[in-house]
Structure formats: C-alpha cells, structure tokens
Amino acid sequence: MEPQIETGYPPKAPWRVGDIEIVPCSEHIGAEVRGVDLNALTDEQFAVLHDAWLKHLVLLFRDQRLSESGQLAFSRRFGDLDLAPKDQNGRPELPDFPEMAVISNVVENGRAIGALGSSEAVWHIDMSYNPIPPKGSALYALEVPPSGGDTGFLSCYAAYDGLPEALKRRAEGVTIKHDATLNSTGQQRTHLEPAHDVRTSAGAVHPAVHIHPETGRRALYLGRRTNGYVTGLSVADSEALLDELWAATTRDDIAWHHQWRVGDLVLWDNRCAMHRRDAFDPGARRVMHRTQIKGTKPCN
C-alpha cells in the first residue's frame, strides 16, 4: 500500500466515526479514544483506531480491563510482536507469555518482577540502536504510584517541521549512530561494551530525517541523545550538530504528559514519536505490562 501523504497537524477538535469517539490531548500529540471496549473489537472499529492512530500519534484508551492474552491480541491487530527481553537470568518475565515485558520497580522475594525500576527515563525511541526498529508499542498499567511516573510524548513530525530552515537542511541527508550500550534509564547494558568512543561503539545507524512508510511525513529520528555520534564529522562537531536537533526536538509545546490510572493502556507509534519517564517514589508500586509491534523495515 503506498504511503497516503498527509500535512499539516493532527486534528484539533473531537471527531466521531460512529459510537467511537476521538479527544486530542494536546495540539501536536495523543488523543483519548472513548466509546470501545478493546477485549471486543471489531474489524470496522479497528479500521478507526488505526486511522486515529496514524493521526495522533499515541492512542490513550481509558478503564480497559485486559488479561495477557487480551492485550496480545489487541497488539497483534498492529503486526507481529517482538518477543519481550529476558529477565537478568535470561529468562521471561512471563513465561506463559514471552511476547509481554513487565516494567516495574516491584521486588518479590528478592527478585526483581520487571524491569527500569523507578528512577527517570529520558526522552528516547525504543531499540533504535537497532537496525530494524519497532513500529510501536503498547503499555497498559496494572498499579500506579500515587504521584510521579508520567510518561511525556512528543512529535517528532512537530520537531522536524519546526526546525529552523537552515538547520532543516543540515539534517536532510545526515545519518546518526543511536548508542546500544546504555538503557534510556542511563544504565549501562551488560552485555556490551562501554561507549569509549562513540564513533566505535555499538549502535544501529539510521537517517536524522526519514519519511514514515504510511503517512509520508517526514520526521526527525534522533533516538536518544547520550552517546550519540553523526557518521562522518569529528566528535566535537557531531556534538554541536546534535546538541541543536535535541535542543529544537525536546520542546514542551510538541508535547503531551499523561497521568496514569489503573486500567489505561496507551499505543505509541514508535516510528515518530518520542517517549519519556518521571521518577517516582521507589517505595510506591508501579507495574505495566508492554508488548511491542515488531518492526517491519529499516528507517528511510
């Protein structure tokens, strides 16, 4: 199917397709989706919420009573799912369900029950240090803290086309190195090395500008901003470069924060837009189950 070229920002006001309804939460990202039961889709409904979903970006579908099996289900609806990282002795962390991550700080007798713990997470696209990124993501919360544990969204549609112009063409053309070697919890990946110079370590290279294979618009893809490296320059210069993309990038007016409440799930599309985690008390419980849509094509 070719890309279906659209301009412009999301919808603005409420639209309706039937009993569906769509609510934007900000000018540039997310919508609440209301009216739909997601354990009872049906193929029209569907149609709508992945319409929505190209539209705004991120999805939030409140009071949604999902089991595991549920979840996958609904995810699938999306494409094929990566299976889920293992666990610090390699192995699941739901073993009846490989195809599901738990994020969160809970330790049972122990052991931790998943994963990034309760600290902050800075802006990031999921596995872009991989050289086929995910299409996106869904996380839907199980318990939440009383405070803290936002999670902030942005547009990385919004941040290309608010570059500044001749900043718009330096990026035009420019590859970038996303780093492998740290979590976007700043932790550092056992199994690699440390990034002693980033023109040498791990990472997947991908365009700072690529078009989004069905809506056609372009989008910046920085990935995440430590260890970085633009391919071809010195450190020093690829430094500067990045510094002004994730300067005009990480702006609040492209951007939406979302509370979390028990039985919210919220679909991303990882291709353009970015994600964020405020800490939180290490005391409170948080725990969300994920499930990732895998990734179809390397970023153009």
Given for the second form:
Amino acid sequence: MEPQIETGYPPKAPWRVGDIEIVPCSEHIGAEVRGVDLNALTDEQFAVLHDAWLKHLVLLFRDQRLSESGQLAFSRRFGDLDLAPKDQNGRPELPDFPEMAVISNVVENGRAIGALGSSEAVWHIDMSYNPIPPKGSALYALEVPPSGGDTGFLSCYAAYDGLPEALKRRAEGVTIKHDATLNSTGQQRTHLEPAHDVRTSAGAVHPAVHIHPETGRRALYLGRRTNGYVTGLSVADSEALLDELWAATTRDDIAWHHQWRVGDLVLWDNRCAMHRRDAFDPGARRVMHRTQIKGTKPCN
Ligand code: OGA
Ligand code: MN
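One more: the block was the form predicted alone; return the form predicted together with ligand OGA.
The next block holds the full complex; its first chain is the one shown before.
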C-alpha cells in the first residue's frame, strides 16, 4: 500500500493578511509572498512572514532589489547570522560582508568569485555536517542563466509522515553521521581526509528524526546521501537503511522546483527542508548571494 501523507498542513489555498498575499507553490512545500518590499519591512509584516515561513517551509519573494546590507538586514530579522564559508584560499569571498556567501560559477582573473560552480548539487541540508547547522538560508539571485540551475526543495515533514510505520520506528531509534568531506556538488573538501571509512570519517552526528524547535513537528533529517552512516551499525546495514530512507524521501510529490528570475529571494527553513540544484551551462553566468541564520542543535 502507498504510504498516506497527512495533508492538512501547510495551507493549500492562497491566504492573505492585510496587503500580504501568500500563494502556495506546491502541496507540501513553498509559497510565494506578494506585497512586501524586503527593504522596508515593518514588525507586523515580519510577524506574518515568520508565521508563513514556519507553515510553508520555503518562501519566495520576487522582484526584490537588495544590496548586500539590505539582504543582511532582512536575514538578521530571523536571528544572528553565521559567517560565510571561506574561499579556496581561506579568505572571505566578500571581505566587507563576512556573513555573505557568493554562490556562483563565475571565474574572474583566474579566481572563482563564489562556490558550487555549475554542476548539479545533490539533495542536502545546509551544513548538517556541523554540530549546529543554520536554521535557515536566504538565497538572492543577481544573475541567472537562461535555463538550468533550478533549485528543488522537499519537505522533511512530509518525508517523515509518509514513511511506512515500521521504517518510521527504525528511523526514530537511530542517529546518522553527516559527512563533512564532500560538498554538495561532490567535490572533496581539501582540508579533510577523504572518507575511506564512513564509520570514522569527519562529520557530525544528528538524530535521523528530529523535532522542529518552533513548530514541534517531526522531520526526517538525512543531510546528504554520500558517505552518510547510521551510527553503531555495520556499514552494510547502514547502507541498506539509508537507501530505504532516501528512496522513501526523494519523491517528486513532496518536492517543488524553483526556476529563478533576477530579483528572487528564496528563504528556506533548513530544519525541515532539503534542497538540490540542477546543473547549468558552464558558459552562462549565475551569481547568487546567500546568508545563513544561526540554528540550534537538532534534538528529538
Ligand atoms: C546553497 C545551495 C543551491 C543553488 O547555496 O546552499 O545549495 O541553487 N544553493 O545555488
Ligand atoms: Mn545548500
């Protein structure tokens, strides 16, 4: 029998608070928020956005015009920010804005101006290889290729809700080590030893099912597939359980794929949404700015 998914949440129809309209993008995840200028957000509007974010997991704001400091100020409404990862030479990508990461394939004067290149990025939770991953990420599009580079999101609540009962119980009893040695495009992080043995390689351990600290809902917390490890199991048993959990999770019916336009800002809840990115033409330019809001340790 197909697993049944609880369908009462998030809201399925567009809803409105004052001038703000919230239009769901898919059944389980994502909503476009209309009628707000992120440069001039009132406290009342912020409260609506925060509520919509918890309900819809990912929010899309179109036609924004954000400077670096505008995006930083908007992101700070949600909490303190993490510092951006350093570039390959150990330097911040934007020295004037150390909390701003550049996600780009553009190479200028022999130096990549940002991270992740133009290849596919596989399903992942941001920085779940750290003990305290960010609670959310805001990605803002400055330049986009004519096609490709779409970003997909999936609901980890719906993934959990849809697991067959026996698999749910097994997932609730285990922790997973999230691999730190590769990035989401499969590149080796040069300062770490390659993961010759997933039982001992670098990463952080989190419960496979955690409770979202603000919504109280249970979410499957898988991170990335490659080099994941269910702690305490033999590698063969860990691989088998991870394969089962991933097969039950990466389903189109609980995902939404966003096609970018310049001026889009997408804010995802990194505690209950996974994301991936399609490859795009390496000869085209894609330039995005990313901020990340500090999180708390995933717990159950
Ligand atoms: C990220 C990420 C996907 C994209 O910035 O964390 O996964 O579409 N980006 O660039
Ligand atoms: Mn990411």
